[in-house]
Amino acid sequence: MKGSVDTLLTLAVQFALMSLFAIGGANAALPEMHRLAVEVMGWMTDRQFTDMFALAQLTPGPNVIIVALIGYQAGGLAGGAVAMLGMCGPTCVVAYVMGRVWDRFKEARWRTAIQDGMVPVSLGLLAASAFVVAMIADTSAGTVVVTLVTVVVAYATKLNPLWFFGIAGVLGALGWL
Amino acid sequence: MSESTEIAAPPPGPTSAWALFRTFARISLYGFGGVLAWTYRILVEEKRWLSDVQFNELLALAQFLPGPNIVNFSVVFGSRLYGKAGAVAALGGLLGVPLLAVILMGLVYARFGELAALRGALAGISAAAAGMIIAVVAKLSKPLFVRPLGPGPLVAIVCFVAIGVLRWPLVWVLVVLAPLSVALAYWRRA
């Protein structure tokens, strides 16, 4: 199945239309990825998933990057090209050509009418990424206890990620969590 | 701290394609876990090719326009220094790291994916920045509920049930939502 012409054209047309409708950048598409490998077409498991979503956050650079190890696994290295062109093809093109035009349209009613009404849109998105993540991140009363120490300091202070990934990934890998 | 130096040149922006390049690589190499803070540093307060205010509109059109929004904002910005050439440049540079390294991540995780402890960190890890875009949700969500405009709130609140509660398809949510909402802000500023 690995590699297959039918996974690549699979990967290649879901993260495109995904990602045309993935306001408020990669991390908003969290569920809809989810529900496309795991829910729908069985690429891996819960907990494979969640280890490709930790996996990403360990790599330097954007969120979306997950993209291209969801590819990977289903499909091999061709899978995640295929599956990184579908997710930034379109879109960039889009980004291309609003970019240029936009700001004609400062004035106008409907340019602010589409800024404010996405606005909760995308928030709306992100929330249920939360939500969705951490159902299938926290499977036992430590990574609970992880996730919410997490929020506070998180919101609280400005700390670098990477302190929570290292503490996090330090305690997991004791075998404490 | 004077603030008569609005009327003078613009900054200098960067000298080539190739340097653009060269400082969204950079860029990527530093962001862990989102790459956005790092953006605003170089850009704005180490290289100064962008005013606070220029950054912030762009970041609005970035995250507005479908599709991760950091991967938005170096297209746009790409080409408008320097055309499709720029736009490729700070795309390139961007992803271009980043990809080898998660390639490399997966091979890892091929090889060694069951070891207890590997597996432990990943968990660990996963747990942690579950809690990081929970604390950023619950940032962005202040100025909507606390200063409530129209009907955000319960747009946000059908949005989040519908696709992280009921796991409905994203495409079919936005379909009905998106323009709905769009529409409710229009009247809204009547």
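This structure is a prediction, so every number in the text was calculated from the model and none was measured. Think of the rigid core as the biggest set of C-alphas that the two forms share within 1.5 Å after superposition. Residue numbers count along the first chain shown, from 1. Compared with the form predicted on its own:
Shown in the overlay between the two forms, fitted on the rigid core, is a CA shift at R35 smaller than 2 Å. Q115 is among the residues whose C-alpha shifts by 2 Å or more between the two forms once the rigid core is aligned.
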Given for the second form:
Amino acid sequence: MKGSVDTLLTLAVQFALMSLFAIGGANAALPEMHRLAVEVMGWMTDRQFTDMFALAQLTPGPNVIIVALIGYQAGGLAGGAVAMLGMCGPTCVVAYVMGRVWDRFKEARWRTAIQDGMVPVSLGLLAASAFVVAMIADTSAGTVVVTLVTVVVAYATKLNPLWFFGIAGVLGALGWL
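Coords for the form predicted on its own, given the form predicted together with its partner chain:
Next up is only this chain, free of partner chains and other molecules.
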């Protein structure tokens, strides 16, 4: 039942935990969001998940919007609100506290080492997220080709990623994918 106490509690706890490990932003937790929403809880299908991800990427504002969409799918309006509070609340508190402490150690070598060490962690989590979304979305040879061409062109040029969304959307609308 949408909005049940069990569902809301699950959303709150799971997204609160994810938020603390989402180094690099909400998209870093995307594989875990997919595992929870599709594989464990069965709140949606792979297709619904990728559609929600695409919608969250296209909407203005932060891409954490996918959390509200997953919460809404699982528990209605209350689910969307609880999931967002779970995802944003703990990290806001940690960021506030750490921000105040972090400034005291501007010149410390350990601070620089931690910051430098977090870069590959963030990139790895984001790469894992991209891989999960590609594995879900690439359901045919055509979609695999579009994904690979997009990766190569995006890496080699400075084209705005919205062009890739547009081209893929046109190909899909024409029924070529």
